[in-house]
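Just the one chain here, the form predicted alone, laid out as structure tokens.
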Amino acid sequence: MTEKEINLFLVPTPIGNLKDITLRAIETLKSVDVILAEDTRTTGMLLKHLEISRPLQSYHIFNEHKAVEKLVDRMKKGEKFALVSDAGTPAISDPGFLLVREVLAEGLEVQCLPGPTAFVPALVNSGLPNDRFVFEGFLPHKKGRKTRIESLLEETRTMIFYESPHRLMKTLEQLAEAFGGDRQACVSRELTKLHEENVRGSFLELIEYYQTNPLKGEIVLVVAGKNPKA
């Protein structure tokens, strides 16, 4: 398969440190006809930094259902697209799945480049077992939240969650109540950035820490699974 046959590239972008962009990602972004961006302003700044000038089109969670059919039609006519999210790998807790599914359903070719994604460094530097793990992404904000947590009570694999700064304390408290306050976890924030922080400890220790330490930035929460011997 040659790159000329590929209709859609999924291109990971840095989660913080701009030096984490790969040479292949730069080459791909320069070669496509159109770059689909979750936020054209954010991607526009990255492209300016990389000195890349390609047409940008908005593609996000609020317009993806309407946009997919037209994008697939354009690919059938020979246009090549790159999909990027604001940070990390597209379709991982970001838009992308619907487009990939429809492009493949039409017999067109998709290629995802390797590159940055927040949960991998968070998992590895948490110090928790990483031979087997489960990625849960964001917990439901309201409806279904309790049910989702209860479904994980017997999970023995390390669990990975994405969370926002203003919701982290609530999540830590709910998980502590469900799993026990002594369950080990790690909160990673601002990964790859100047003020990267990884705080490890029990739920109770983390709750105590964040009562006096302000929270900012993107957060990955890694939680130990249930001890199978328990």
Contents of the next structure:
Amino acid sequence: MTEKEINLFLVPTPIGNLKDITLRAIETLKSVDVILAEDTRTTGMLLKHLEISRPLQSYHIFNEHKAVEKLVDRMKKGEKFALVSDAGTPAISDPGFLLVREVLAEGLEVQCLPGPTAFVPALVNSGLPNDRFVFEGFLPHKKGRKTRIESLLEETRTMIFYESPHRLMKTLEQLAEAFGGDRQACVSRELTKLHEENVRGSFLELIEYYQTNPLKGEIVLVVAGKNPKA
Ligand code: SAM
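I've shown you the form predicted alone. Could you give me the structure of the form predicted in complex with ligand SAM?
Below is the entire complex, every chain and molecule, led by the chain shown above.
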């Protein structure tokens, strides 16, 4: 069987520790015609560090609807692209899905490389059951927030949320009210960075902890499902 030509690679980039870039990610970034970046400055710095010099083009939530059609046309003419986000795996709570869907619809080939993403280490570090889990990404900030939380009341799988530091307390309090204060959870902060911290406990214990401890940096919240098996 001959290997299929890949038109679009999704390339994960480090979520903090630059050593987490994979050899294949470097090789792929060097091999494409154009690198699509959520933020060309952030990616430019990473490429400089890796001594990679490829043309960069901006691709983010504000232009992705418009950009998709043109990019697919260029792929049909033979150009090869890599998509990267600011950190982690593109399309995971980041732009990418629209492009992947359109590329596939046009019969072209997509390949996502395995690599850094925040939710996997957070889930495993939590010590909560990980044989089955559900990735919830960011909760809606306002509209639909209550309904989303209510939809999870009977969820028995471990749940993973992305959260910002200034909203974490509110989220912990709302989830404690909905799921009960003794539900177990884990807050993973600054994963792979110098000050990585994983704090495990009930919602009430976590709320108490963050009343006196600094709450900054990037955060993943992992929450036990209802009546998880031992
Ligand atoms: N595409 C990324 C991925 O694969 O994880 C996620 C991008 S999303 C815009 C950013 C969110 O991911 C942050 O708000 C935080 O919830 C989580 N995150 C990213 N890096 C992290 C880190 N080093 N430690 C903890 N959470 C992180």
